[in-house]
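Presented below, as structure tokens, is a lone chain in the form predicted on its own.
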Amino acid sequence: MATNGMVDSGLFTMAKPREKVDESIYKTAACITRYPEPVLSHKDVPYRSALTFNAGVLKKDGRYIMIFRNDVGDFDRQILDGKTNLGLAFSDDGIHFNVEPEPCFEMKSSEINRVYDPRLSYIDGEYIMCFAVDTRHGVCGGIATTKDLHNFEVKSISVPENRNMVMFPEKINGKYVRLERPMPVYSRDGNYFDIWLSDSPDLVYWGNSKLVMGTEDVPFCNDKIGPGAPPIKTDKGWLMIFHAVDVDPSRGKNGWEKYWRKRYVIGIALLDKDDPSKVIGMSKRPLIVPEGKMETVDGYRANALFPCGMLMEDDNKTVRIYYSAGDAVVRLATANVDDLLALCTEER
């Protein structure tokens, strides 16, 4: 297996940047069920709003409580008004949400010009949110903590270039760890973006960083990948759903933009339980692709799934994840945990 960020030529066939990807292995994985509608679209927001996506979820004392990034907008007249909100809402079963009559929460000064993409863990009696930020300098990861889900205190702000952080649910070796993805676009030639990890005592100071998973590492994938939701702890290690993106130039325009050659799906990885910045598993295939006029036709960009929420259920058999859909709507897949530790350690 792939591991910190070295290939294992022997165990699959890699796309090189740029190349088109095997498209044969773009199947939804058999294991996966999905809800047949959103769990959260505009439709179900109180406010003004276009876009509800990449959303944050996660479930305490038998409620789901769900931070999802709000772009407001006209989603019928495919309008956007270039502002971001942070929504809230709560639901009991996990697919009903009921969203809180006003955002949670919003950054805005002369350097900051909003926040985004929220995911949601819960350590030692307190909510910690990850968000991306976008600066007048570049695009940075920020962390906050709240009790009450509507007072936060932000304990830190990265340097450009870093985003899509989320946290793991739980200290591992008594520290605060993380998944991140640096953008470092002169060392590596573009836009070849990669998984990392790092580590802090205290949510504020953060170091020793370690490649967890390069591009190179996964075969549908020849644009860039990133981490998707707090990873969800088993008997075998950490389950970890990422989302890898493929490019081709020949695709058109796909959305509501002038043109969109990305392709967005969801990948699945196991990483060691008491060192997760090793890889020891990965499904070779995606675990989730865009399928049906939902994910390929509708929303502000079509064939762009982000995962963004993984919960293990009370029965510990089974696994949500939520996603985004289109980068319009918030849905809901199911899988069996054993099926899903199976395809990371399948053809090993």
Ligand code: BMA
The other form holds:
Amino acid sequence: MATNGMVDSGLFTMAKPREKVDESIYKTAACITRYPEPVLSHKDVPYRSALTFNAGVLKKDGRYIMIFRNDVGDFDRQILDGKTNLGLAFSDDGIHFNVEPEPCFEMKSSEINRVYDPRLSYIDGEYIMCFAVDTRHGVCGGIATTKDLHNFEVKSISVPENRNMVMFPEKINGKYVRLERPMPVYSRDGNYFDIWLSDSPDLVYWGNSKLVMGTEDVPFCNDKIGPGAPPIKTDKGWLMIFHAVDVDPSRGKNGWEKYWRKRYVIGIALLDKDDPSKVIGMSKRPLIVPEGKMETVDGYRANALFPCGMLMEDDNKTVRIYYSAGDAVVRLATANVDDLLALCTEER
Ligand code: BMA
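Right, the form predicted on its own is done, so what does the form predicted in complex with this ligand look like?
Next comes the full complex, and the chain you just saw is listed first.
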């Protein structure tokens, strides 16, 4: 049977990840340097804010632009109001961000509960923001465009259940291309959520969907994976970061909630330049794992790293990765692009 380019994983054979992960591989790669302080926290926000995290970041005309998720509440008293909005911030150095006086994007209707986890791209004269939308009928992936970062036009909202949409930073073979992470609960028999890709001529109609990476492909996952930030184009292919989750039922209180049993780490892979549905390399170890108090103790959910921004500096060597720690603050890590490529291609 023709598979239309899809990976043939064996008819009716469930592709499951390993049950247990190997703890010995949980170490941040030597090529990663963290900026010691958060680049964004609730203290930087001029309106009510408890948790500032999962931020899309873009560099344009020498200026860094960030759209971040703001969970409204009071950090010090560990109070969440149950509301989320998206904030906008600018920076000249990508480290010190100034937050605009008001949130920049909200969708209000009786059907929509909240919009969150933005990722940013800039193609053909407009910013493209991918985001997640919690609706009364499921979680959807949304895409909006804007020319001024204030007036947004929503182009499409997917059917549920889908999340973690990430746009490639340029059209490929004349089409917009997005990574996405549907959540098949009926047929996968667990939280085994994989990374997929679709393309579109106009940001409205999406198709040619293909599986990119299954949970079972990632050694540091026994649960789900999801795309992180718009990939970076290199001579060798597209560098793609993703989050990978393992669950340990013995984990108890791990943050503000009664229990939090998941650990989110960051992985890196290389996708084919012309056909980014093909994985041509992947580091068999995580790229960044939770380390230090800010990532393993503080925060709303300890041990949760979640990347939503990645960009190449003007030197064409330094890659910046913006990721959240503990669903509470935004952090910055840097690495040399050749080191990241080597991680994706070396055999271990
Ligand atoms: C995911 C999403 C993210 C969040 C992460 C860790 O499922 O909800 O927004 O950062 O969990 O809690």
